[in-house]
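Take a look at this single chain in structure tokens; it is the form predicted on its own.
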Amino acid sequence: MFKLATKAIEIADKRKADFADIRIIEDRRQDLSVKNGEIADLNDRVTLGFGVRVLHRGSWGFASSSLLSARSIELCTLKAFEIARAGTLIKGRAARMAPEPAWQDFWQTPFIKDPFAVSIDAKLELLFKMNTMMAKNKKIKSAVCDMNFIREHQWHMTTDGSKIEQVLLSSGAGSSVSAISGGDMQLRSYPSVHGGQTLAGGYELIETLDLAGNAERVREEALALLAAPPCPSGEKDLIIGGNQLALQIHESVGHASELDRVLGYEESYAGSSFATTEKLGRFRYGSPIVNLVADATLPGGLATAGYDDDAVKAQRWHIVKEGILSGYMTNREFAHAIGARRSCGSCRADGFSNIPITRICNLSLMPGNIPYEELIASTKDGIIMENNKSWSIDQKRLNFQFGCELGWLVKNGKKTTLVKNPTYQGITPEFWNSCDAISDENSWRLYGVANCGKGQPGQTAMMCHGNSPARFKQVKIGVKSN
């Protein structure tokens, strides 16, 4: 693959551009569904295709393919040309790469297991399995269970000299059930919700989530949701964890840390931030104990590789510190708004045929010093929050709303009253400075986000957020605050 990516970097040399690189991509993707005890989805496929990047006097151009030969190779990078030319009839800004080292390396996802060489009939098996014991109740009328696997393998050359090879692997599954009862509807989903928990990794992940083994609480807890009171209104202690916590993750800082949509250049279609430039290394964006870290290195993350599509090398650094805005996402033609010398390596693009852009890395939530049980227990008036619902969150990633499958209230350090459509709203860095207890490393896990969307053209893009459960103060409950 390299003799042909070569093609793109000789003709982006010789008309001396600023930067170019070539990506070729090779990605199998395997989905398997069963819902009401038949399959929903079976599908294997292979794409394979080249994407050529050319910055040009300031401008960049892009162009792909399908077709992989020389003479493809050849007319994308001169389209690609034509393009970044074109851009530069339009007076703006021009842009140009921060420094990266020339890498030449191979980098590929640990695993034990390869999810395509275990058989579609086991998987079935597993799916069907678990399929029939959430079915189990005339009141269920949705049983839906999910696995996913997808192996990206890339070659990338940059015109600076990288020449790098990787393979990414990543599995996932998921189940939720649809409980319906004299006109009242409750979804239970388990491991997660939005597609179920995926990792980078094998077949391993999937057997140990035990997904027969839970299948009968999940349908049981939809169950009791219909009998269940509504979550109360008002301010409470609130207690999330899990999926939901991810989501908030997500949502309210690694969206508002993406450098680009600070800058504006999503403002048209998904909005900006409010955590601003001038904001960087003084702004309280949290309590002191919220330490919020982005890693392209995280063991088992969705966005963990060697290299991101700048071909900057994968890093840690801290976005939020003791509570203090402390960094952004960047890739290498924005890091210089920062002042910084070297992109953090935040760039990714959706398969061959999507230029590069600013993604969030693995963004997770530090581990507090409390185990959770005392967490509980020192709650006087409070409700836990469990795997999200639905979500809102307006363009400057400030007000948001938040709902969950299932809530339980907590009164005096005891977990008492299950409530259905729990939920609760407020706004971002009063939500996160209100953060007063964050329970210990015994209870962090990683939650997997398979779905992000960003970008015109729309690109999906993953990566996980770690958690253990947090509580906030007196967050307002419920859809309507006494």
Given for the second form:
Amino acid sequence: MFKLATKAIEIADKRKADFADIRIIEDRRQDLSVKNGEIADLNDRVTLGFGVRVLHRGSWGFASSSLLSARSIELCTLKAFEIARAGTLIKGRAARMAPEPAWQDFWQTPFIKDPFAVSIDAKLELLFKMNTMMAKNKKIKSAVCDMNFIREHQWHMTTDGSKIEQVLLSSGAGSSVSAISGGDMQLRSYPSVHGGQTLAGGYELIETLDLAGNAERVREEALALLAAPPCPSGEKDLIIGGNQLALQIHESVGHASELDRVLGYEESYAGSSFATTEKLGRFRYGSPIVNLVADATLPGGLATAGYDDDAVKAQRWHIVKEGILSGYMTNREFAHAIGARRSCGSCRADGFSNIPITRICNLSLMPGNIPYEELIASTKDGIIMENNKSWSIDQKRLNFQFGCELGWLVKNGKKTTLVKNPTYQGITPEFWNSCDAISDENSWRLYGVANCGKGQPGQTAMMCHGNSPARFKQVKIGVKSN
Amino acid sequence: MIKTEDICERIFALAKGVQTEAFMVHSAGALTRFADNEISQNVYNDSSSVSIRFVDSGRTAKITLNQFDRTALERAVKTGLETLKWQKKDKNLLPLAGPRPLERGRNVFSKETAELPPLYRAQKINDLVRTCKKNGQIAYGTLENGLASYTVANSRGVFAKHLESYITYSVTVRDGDGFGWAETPAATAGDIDFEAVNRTARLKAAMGRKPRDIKPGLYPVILEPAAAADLLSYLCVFGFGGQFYNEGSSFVSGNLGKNLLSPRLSIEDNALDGPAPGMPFDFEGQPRSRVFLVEKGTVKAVVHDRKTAAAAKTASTGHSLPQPNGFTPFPLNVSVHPGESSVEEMIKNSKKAVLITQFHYTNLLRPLSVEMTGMTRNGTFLVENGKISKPLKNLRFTQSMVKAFRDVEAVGRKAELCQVWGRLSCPAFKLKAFNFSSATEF
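Okay, that was the form predicted on its own. Show me the form predicted together with its partner chain next.
Now the full complex is given, and it begins with the chain already shown.
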């Protein structure tokens, strides 16, 4: 593959590109889904293609194709130059890349069991078994069980001398049921909806989830929710963890710290950010116990790789340190905007057909020092919310509203009543500043976000957000609807 | 261009008598993105793929690939056929569909539009950027164009092919702390009034400077077409899909023929010759029907594919998405019937209302009432005593759409094509009561 890739680099060098790179990608994906005892998806996808990125006279051009040949690479590279030239019509800031050593390396996701070597038969057997157990009640109108596996083999060459081969592997599974009765509909999932739990690694991840072992509990909890009272409205101490806190981190810190959107380059679509660059190092994002760390080296992380798609080596850095905004997700193009001499390495593309853009890395809330049981025991009037059901946040990442699958009221340190349709609203810095307790490392886990959308044309990326359950004081819950 | 007929025939021959469907997609498109008054991203992609679905005596499998040489196709078919062997029979699995006569549908292809070069896009953007710079404004947005072709064929004789071009111009303008937005999607470049898009976005941004606070609560709202389309697309997808209807998770379930919505609201799905046209066949190669979803507030019908139609003991309306899947069909070429008002008249006739340009990050909370949340964006204004009195900071809504569209006070006479879940042609709406649950700081 590198022999083919050299063609693009030769042309770019000959035409004196400021920078250019080519990424050849072979991608294999397997999706399996069983719904109500029938196969709802069973698709094995293999795609191959390449994308060439050219920075010429400070202007970008990118062209990609699924036709992989020397001639096609030549034509695409020339097309990228044509596009870059057109961009120079409008005089603006000349884009430039932060320096990075030339890396020549091979890296791959560690795994124990190759998911593509596990038979379809075994996978379907598990999915059908789980599905049958979940659907065992007339009020269950929909029971869905999924698995997905992705292996992306990349060959990346740059004009500044990097030559990197990587094989990234992820595995995921999930299940959900919908119970309907008396004009009400309740959803319960395990480990979560939105594709379930996905992490970097092999089929061993599926085996650790104990999908079948949780099927009956999930079904019974959905049925119990039908009979549960609605979440009360008002202000209570909110305890969240798991995939809900992961999504809270994702939406209110992850996206808010992407430097391209901070600088306004996402304004036309996803929006910008309140966390503007003059706040770096001085803005109180959260309470002093809040530490949020980006980490592309984190074992199991979906954004973990040897190098990002700017050919920058994987790093670990603080976004929020002791409550203070301390860093951004950067790429090589925008790193200089915060005076950085090097990118943190948060630039990735969705497959061969998309240009690399600034992305959220694995971003985790560091554990606190209180056992989870004590966190609940020390809560006088609160609510625990579990598993995300809906999400929305404004275009500066300030006003958010989340809905969860279930809530447990906490009274005088004890879990009491199960409530349905729990929601909460907040404003990002107020919310993170209200964080007064974080559980210790014993309850710290990694949660995958496998469907993060950004960019135009739209791209999907994957990352993880580790956390242990945390408590936020006096949050607005039970949002009233009309 | 790839010879799709040849590839399909090669696949069917390799499958040796097993029912086989080939769904081929070819897309070639470019997008120029601008921000901070300069071009920030500029991309082009040309790619093709084929999804091969096998159905054999209650067993199914799908293989997708984007290489079409003999070796790749042979490997794909072999893998697919092997996957079938590992399955138990599903007695409910339908065999592949046979061919049925297809209408031609409206021509939505322009070679010229599909192939507009990067310099064309740069020049159009430059026109906007120059004006913005002159007026102290900042432009953001995209101009994209390209083509997409879809072929559905199967070994029972179905062969359906659709080719379309597209162009979309989307502009956001910032003027101090004011934001404005306008967007026009079209099949051909000639259908886009670039100056009008620029003018609207710039004017709204200027009007939006120094936005004020307003107390959250219930307000009448005037929804411009894009804002109304965003909400109505959720109503259509979660209300009028055959699968959701069958499962009882739609507000329409068990309620066909009932007046659940305003008598001012009529909605149909029409991919053939409606104002939001598309493929005249579905993803199983079956003819798309025109379906009246809502007629003067009465919910009339939902859309079906062959599978959901069989479960509901009715006929398919030709709305299948790629099979198998567990959540479709959806109406994707929706036309909301225009009324007799205009946004200007709605403003003039309002004592107090909130005028909304666009929503951001809308999401579903409860499917049975289509309860949603989301934020206003890029132009929210207070209307008082028949006039726009001031720009507003953005607001979050938490509202059931079934309830909101039960009390429609006026419908715009001009519908605009919007891109939401598929295509949706939508006029402006004035709704009697809309719940804003909180505000934001800008």
